[in-house]
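Quick heads-up: it's one chain on its own, the form predicted alone, in C-alpha cells.
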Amino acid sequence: MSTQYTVVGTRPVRHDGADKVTGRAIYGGDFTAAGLLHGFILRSPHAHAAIKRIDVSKATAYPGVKAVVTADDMPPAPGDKIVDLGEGETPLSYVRGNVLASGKVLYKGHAVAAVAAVNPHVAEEAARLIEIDYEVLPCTLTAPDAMRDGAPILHADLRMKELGQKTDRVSNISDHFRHVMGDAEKGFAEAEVVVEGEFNTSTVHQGYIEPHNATALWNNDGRIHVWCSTQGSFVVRDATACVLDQPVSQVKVTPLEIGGGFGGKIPVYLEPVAALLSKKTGRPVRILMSRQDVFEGTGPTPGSHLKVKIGARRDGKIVAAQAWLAYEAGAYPGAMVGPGAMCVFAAYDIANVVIDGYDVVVNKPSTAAYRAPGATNAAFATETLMDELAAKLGMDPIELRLANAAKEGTRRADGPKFRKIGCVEVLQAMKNHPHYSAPLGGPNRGRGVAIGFWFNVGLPSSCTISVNADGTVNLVEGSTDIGGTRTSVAMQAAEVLGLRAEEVLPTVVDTDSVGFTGVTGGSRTTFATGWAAHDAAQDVVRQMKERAAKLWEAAPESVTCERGVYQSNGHSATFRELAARIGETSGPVVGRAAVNPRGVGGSFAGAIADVEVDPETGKTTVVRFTSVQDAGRAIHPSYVEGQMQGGSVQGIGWALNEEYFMNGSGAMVNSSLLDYRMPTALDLPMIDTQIVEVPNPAHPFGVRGVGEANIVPPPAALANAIHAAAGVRMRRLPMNPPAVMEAIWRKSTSPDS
C-alpha cells in the first residue's frame, strides 16, 4: 500500500455486514407490501413449438385468481424498433418475446402466461390449467448444428449481418464479424512452429443462490413501481419502461439485497409481468422463480464451439494467430462472442492476427453475461495451445508468456491500443510465487498455468455527499452492492475527505433519488463509482473551504485542506468542528458528481493450478490453486482477495463439472442444485491470492476493476495440470470424470490419438 493513503489500501468492517449476518437486510423474497397477491409464470414445455391457442378461462374462474396476463396484454412491439437496454442494441420485438412468447416458444422454459392468485400455490395450480396448444418444431442445440443448411429456423425476420453488412439470408446466423491485423497468412508461412485445435465448452450457470424476484405495484397515479434483486435499477427501469411502453419517469425501481447475481441479474424476466398482474389486479403482486425456472428460463452463458491455431518461431517469438469463433446465442441474438473475440489473444503481442466470430441463435434461455462473458470460453483454447507450445519449443510456460506478453503500446486486434497495462508483473508474480516452484507431493499429480484478460468497462455513475454536524456523512449511489461496494465507493471518499470509512455512511438508493448509474457489472463499480465519490467528495472539501473562509474571515482560495484539517492565516479545525459550524455559513453542504468514464485500464490474471487425477475414475482432484491479478490499486484488499477467490471457484466448476445437460428434445435433465454440480467447499483447496498493483494511470486513485478477469485463467490452467498429471489434452468443458477417463482410455489404446 502506498503511505500516501490514509484509507485506500485498509481493510475496514464493511459497512452492510451486520444487517447480513444477522438476518436483518431485505432481499427480493423478503419484500412484502399490504394486499400483496403471488404470481406464478407458466413456461413451456417445448424447446422449440408454434402456439397455435392459449385459453385461459379455467384459470381465470379458479377460486383465488385474481388476474392472467399473456403476451396479448403487452403493448404491440414494432417489428423494426431497436432498443439499448445496457448491453447492445436489439429489437424490441425480441425483448418482449423473451418476457411472454409470442406465436412461437424457443426454449424449455420460456414464459408463456402468468397467473396472480391469493397465494403462490393457488397461482401455480390455476397456471397449470391454462390450455395451450403447441405444434412441436424441430430444435437446434449447439452452434454447429445451428449453423448448417436446413437446421430449423428460430426467426423467419432474423437476417444474417455479414462482415457488418446486412444480408437477406435468413439464418440462425445473428452476425459473423471479423477482426484482422497484419497477415495472418503470412505470419503462418514464417512460423516454425504451429499449434491448432478444435475446442468446445457447455452452457453454464452463473449459480448464484438467490432466485430471480420481483414485485410491481401499477399504481392508481400511474406509476409503476418495482421491488427487486438487481444488477441495475437503471436497467430494470428501462427495460420496464420499454416493454411496457411507458417513459420511464413513470417507472421507479427500488434494488433490494442481491444473493449473488455475476452479471446474470442484469436482464429483465419478471418485471413487467409483475406490472402487468398488478394493472390488472390494482394490487401489488411479488412473482419469485424457483431453482429450476431460474436453471431454464433464466440466461446462462453461452456454449461454444471454437478453432485456434497460434505459430512460433522457434525462439518463442508467436508470429501468427487465427480464432473462429461460434458461440450460442440462445433463443435470441446477443451471443457473448464480441467480448470473447476481445480478449482471445489479447495478452499476448501478436503482429499477424485474423479473428472470426459467429453469434448463433440455438433453443436454448438467451444468454446472459457471465463474469468475463465469453472470454473463459476463448481462453481455454488459447491457453491450452500456449501449453502445447511451450512443451514443442521446449520452453517454460510462463516464460513463453513472458515473450510474448502485451505491454503498454501492444495493439490489439480488434483495434484499441494498451495503455498502462500488469501482464508482464502478472507473469513475473506467477513465476516467482512459491506455489510455481513447489514440489508435487505425490503421484499422478500435475501443474498447470494459465493467464487471461478482461477489458472493464466505464459507464455513468451519480453521487451525492452531505455533511452531517457530527463530522459525519452521507453517500447516496446507485449502484447496486454485490461484492462490498458500498465500502469501496465510501472509502474513496473517506480518503479525500479525511474521514475514516466508518464515517462515510454509503446508501444504495432507487431511481428516483439518484442520477443515472450504469449496471453493476464490467468490473466497473469500484471504477466508476468510486470516481463519482471522488468527485463528489472534491465538490465537499471545495464547499468546506469556503463555509471555513466565511467563519475565519479568509479568502477561500486561502483555505487548504490536508487529511481532512483545514487551515488559513493561523486559523485551523478538522472537518468535524467545521461539520459542526456550516449552520453559521448558509446551510447545509452536498457535494454531487456525475462522471462517465474512459480510461478503464483492462485487468490481467492468471492462474496457477495442481491437480491429482485418479487414472482409474478419470476424477480431477485440486490440490493447490493460486489466483494472481492486477487490481490497480486495491482499495479494499480483502474484497479484491474474495473476488479473484470467489471467480477462481467458479472457473473450477465450470472446468471440471458444471455444464447444462441436454437431451434430444432440448430439455435440460440436471436443472437442481442436486444435479448441477457446482462445487462446495469440500472439493476445493484453499485459494492463495497475490494482489498484483500496477496502478492505472486514468483513476484517481490507480483503480482497475477486479471483478471479472479472475475466472478467465481457471479452466485452460486445468486443462494443463491435468495434462502434465495424465498425459491427456482436454478439449470440451466440462473435463468431468468421464471424460478424463475416456481420454486416459483413448490414450491407452491408441499413443498416437
Contents of the next structure:
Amino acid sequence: MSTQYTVVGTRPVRHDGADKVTGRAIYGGDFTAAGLLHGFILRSPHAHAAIKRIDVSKATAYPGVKAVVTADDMPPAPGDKIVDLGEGETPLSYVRGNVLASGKVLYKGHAVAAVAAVNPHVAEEAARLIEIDYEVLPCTLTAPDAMRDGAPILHADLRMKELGQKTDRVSNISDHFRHVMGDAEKGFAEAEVVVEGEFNTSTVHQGYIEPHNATALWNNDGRIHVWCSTQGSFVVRDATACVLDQPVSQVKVTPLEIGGGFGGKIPVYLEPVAALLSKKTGRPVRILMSRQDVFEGTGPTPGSHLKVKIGARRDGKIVAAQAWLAYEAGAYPGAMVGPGAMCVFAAYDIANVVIDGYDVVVNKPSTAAYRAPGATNAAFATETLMDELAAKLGMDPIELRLANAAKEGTRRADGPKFRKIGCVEVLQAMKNHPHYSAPLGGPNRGRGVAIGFWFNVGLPSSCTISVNADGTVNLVEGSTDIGGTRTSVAMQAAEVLGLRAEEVLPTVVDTDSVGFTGVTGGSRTTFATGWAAHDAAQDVVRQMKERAAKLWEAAPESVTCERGVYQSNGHSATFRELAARIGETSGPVVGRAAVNPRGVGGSFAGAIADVEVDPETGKTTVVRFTSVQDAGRAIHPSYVEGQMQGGSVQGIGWALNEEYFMNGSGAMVNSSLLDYRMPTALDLPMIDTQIVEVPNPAHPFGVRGVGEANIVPPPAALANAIHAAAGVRMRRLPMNPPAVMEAIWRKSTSPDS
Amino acid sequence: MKWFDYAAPGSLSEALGLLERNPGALLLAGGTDLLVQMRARRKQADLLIDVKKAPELNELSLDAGGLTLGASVPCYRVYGNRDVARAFPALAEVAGLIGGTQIQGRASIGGNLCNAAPSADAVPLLIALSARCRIAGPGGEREMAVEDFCVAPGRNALGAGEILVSLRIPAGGAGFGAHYLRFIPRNEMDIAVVGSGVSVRLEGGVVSAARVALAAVAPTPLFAREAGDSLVGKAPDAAAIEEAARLASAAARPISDMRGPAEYRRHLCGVLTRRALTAAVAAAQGGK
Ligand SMILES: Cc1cc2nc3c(=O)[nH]c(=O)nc-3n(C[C@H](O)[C@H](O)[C@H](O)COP(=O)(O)OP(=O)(O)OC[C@H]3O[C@@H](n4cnc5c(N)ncnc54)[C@H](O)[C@@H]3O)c2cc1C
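How about the form predicted together with the partner chain, since we already have the form predicted alone?
First the chain shown before, then all remaining chains and molecules of the complex.
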C-alpha cells in the first residue's frame, strides 16, 4: 500500500453492506407498485423459422389477462436507421427484432409475444394459448457451418463487409477484417520453431444468479418509468426510447440492486416489452425471467473457432504470429471478435503479425459482453501455444513470455502503441510467487501458467457531491454498482476531501437525477466514475476554500487545503468545522464533474494453476490456483481481490464444464443451473491473489480497472496444467471429463501425439 | 404452473381413497422431483395428495430381519438415525448424497424410486441390497423386488390407484458389505453420469453372494446380475473384481447425451464398479 494516501488502498466496509447482508436491498424481483400486473414472454420453440401467423385471441380472452403484445405493437423500425447504444453501432431493426421477433425467429428462446395478467401463472397459461404458425427453416449453429456456401441464411438483408468495404454478398459473415503489422510470411520464413493449432470454444453464459427483470409504467402524461436490474441505466433509457420511438427524455430509468451482470446486463430485453404492456393496460407491468429464459433468451458469450500460429527463433524471440478468428455472434451481428483480435497477441512484442477476424451470425441467442469479451477465447489458443513453444525450446514458460513481453512503446497489430503497462511486472510476480516453485504434492498432477490482457474503456461519467452541515458529503452517481463501486468511487472523493470513506455517502440514482453516465462495464467504473468523483471533490475543495476565505476575510488563493484541513494566514479549520459554517457564507456547497476520460490503462493478469487429473475418469480437480493482476492502483484491495477471484472462477467454469449443449435442431438442452454446471464452492480451491500495482499515469490515482483481465488466463492455464498432469493437449473448451478421457485414450493409441 | 388442489390424508387408507376418486391426482412426498417437474410443465395435476402424513409411509424401524423404510421418510432421518446408519452404512451414505442439506430435509428414498429416473442414486443400491417394495392399492397389497419396479424412464410398475408404502431391506450382518459410487463432473449438485451400487457377502474368504446395479446407463436402473454372479465362489481379489467390472460394463446400454457420450459411460461403469466392489469387499472384511 502506498503511504501517499490515507483512504486509497485501505479496506473500509462497503456502504451498501448492511442492506445486502440483511436482505433489505431491493432487487428487481422485490420491486412492486400499486396495481402491478405480471408479464410473461412467449418464446420461440424453433431455432429458425418464419412466422406465418400469430393468433392471440384465446390468450386475450383468458380470464385475468389484461393485454397481449407482439412485434406489431412496436413502432416500425426503418430498415436503415443505425443506433449506438454504448456498444458500437447497430441497425435499430436488429435491436428491435431481438426484443420481439417479427417475421422470423432466429433462435430457440427468441421472444415472440407477451401477456400481462393479474398474476404470473395466469400470464403464462394464457401465453401458451397464443397460436403461432411457424414454417421451420434449417438452422446453422456454428461459425464454420454458417460460413460455408449454401448455409441457411439468417438475415436476407445482411451484406458482408470485407476488409472495410461493403460488398453485395448475402452471407452469415457480417464482417471480415484484417490487422497486419510487418510481414508475417517473411517472419515465419525466419522462424526456427513454429507451433500452431486449431481451437474451439463453446458458447458460455455469464451465469449471474439474479435473472433479468423489469417493471415499466407508461404514465398518462406519456412518460415511461422503468425499474430494472442493469449495468447501465442510461443504456436502458436510450435503448428503450429507441425501440419505442420516443425521445430519451420521455424515459426515466431507476436502477435497482443487481445480482450480477458480467456484461450480460447491458442489452435490453424486457424493458420495452413491459412498457408496451403498460401502455395497453395503464398499469405498471413487471416481467421476471426464469433461468431457462436467461439461458435461452439473453446474451451469452460467443462460441469461437480459432487457428493460431506462432514462429520463434531458437533463442525464444517470437518473430511472427498469425491468427484466424471466427466468432459466433448469435442471431445478430456483433460477436466480440474485434476485441478478440485486439487481445490475441497483445501480451507480446511481435514484429510480424496478421490477424483475420470473422463476425458470424448463427441460430443461437444474440451474444452479449462477458468479462473481457472475446479475449478469453483468443488467449486459450495463444497461451496454449506459448506453452508448447516453451516446451519445444526447452524454456521455462514464464521466461519465454518475459523474453517477448509487451512494454511501454510496443505496438499492437490493431494499431495502438502501449503506454505504461504492467505485463512484465505481472510475469515477474508470477515467477516469484511461492506457488510457482512449490512441489505439486501428488501423482497425476500438473501445473500450468498463462497470461491475458484486457484494454479497458473510458466513457462518460457524471458525479455531484453536496456538503452536509455535519461534515459529511452526499455523493450522487449514475454507475450501477455490480462490484463494490459505490465504495471505490466514494473513497476517491474521500481521499481528495480528506474525509474517511464512511463520511462520503454514495447513492446510485435514476437517469433524471444525474448527468449521463456510461455502462458499468469495460472495467471503467472505478477508473472513470472514480475520476468524476475526484474532480467533483476538487470542485468542492475549491468552493470550500472560497467559503473559508469569506469567513476569514482572506483572499481565496491564500487558502490552502491539506488532507481536509484548510488554512490561511494563521486561520485553520477542518472540513467538518467549515461545513458547519457554510450556511453563514453563500449557501450550500455542491461540487460537480462530468468526464469523458482519455488515458485508459489496460490491465494484464496471470494465472498459475495446479490440477489433478483422474486418469480413469478424465475428471480435472483444481488443487491450487493463483491469480495475479496489475490493478494500476488498488483503491480498495479487497474488491480488487474479489474481482480476481470471481474472474478466475468464471474462467475455471468456462474451461472445465460450462457450455451450451445444443441438440441438432438448435435447442439448448442444458438450460438449467443443474445441467449447465458452473463450479460450486465444492469444486474450487481457495483462489489466491496477488495484486501488482503499476500505476496508470493518466489517472489521478493510477487506476486501471480490474474487472475483466482476470478471466482471460484461466482456460489456457488449466489446459497447460492438464497437459502437464496427463500428457494431453486440449484444443476445445470445455475440457470436461469425457473430453479429457477421450484425449487420454487417443494418446495411448498413438504414443507420439 | 396451473392451479391445483392439495390434500394431506392422515392414513394410508384415506390416501388410497382419495387416489381412487381422483384420477387426475399425483402423489407428493418431498416434492423435490415432482414440484420441479410441474414448474417445468412436464407434469400436471388437479390434486396433489401429500403422503407424508400417513404413518405407514413414515415408518423407519429396524428388527432382526432388516429395515422397514417408509416410502416418504426423508433422507435426513435415514442418516440421522444412528442404528440405521450403523446397520446400513451404504444406505445412510446414499441418503446423504442426494441433493444438499435442504433437499435431504424433504427428499425421500421412496420418491427417488417412484420417480423412476435412470440416474436415481438410491435405486442401484436398493437393488444391491435386495430391497422389496410393499405396494398398496384398490385390490389390496402386493410385493415386488425393487429391480422390477422401474419400467421406463419416469415410469414405474405401480398400477392405477396404487401407492408405494415402504421398502423392506434384509439385514446385512457379518461378512456383508455394500457401496454406491456415482460419477459427476462437479463435486455436488449434479446428476449421475454413471452410478454403480454393489453388495458382496463373504463366507470363509469366498464370495457367497454379490449384486451389482447401475445408474444412468439404460432406460431404467439396471440390475447387472451376471456381474455379481461372476464373483460367487471366488476370492474377492483384484482379478475377480476386474472381471465383474468388465461384465458390468458389458451389461450397460448407455446413450449419448449432454451428461456424457455412450462409450465414456460404458467405460465408467467398469471403473466405478471396480472401485465400488473394492470398497464393499473392504467393508465386508472389516465388518466380520
Ligand atoms: C436440488 C436437487 C438436487 C437433487 N439431487 C439429487 C441427487 O443427488 N441424486 C438423486 O438421485 N436425485 C436428486 N434429486 C432428485 C430428488 O431429490 C430425488 O429423486 C428425491 O429422492 C425424490 O424424493 P421426493 O420425496 O422429493 O419425491 P417427490 O418429488 O415427492 O416424488 C417423486 C415421484 O414419486 C411419486 N411418489 C412419491 N411418493 C410416492 C408413493 N408413496 N407411491 C407412489 N408414488 C409416489 C410422485 O408422484 C413423483 O412422481 C435432486 C433434486 C433437487 C431439486
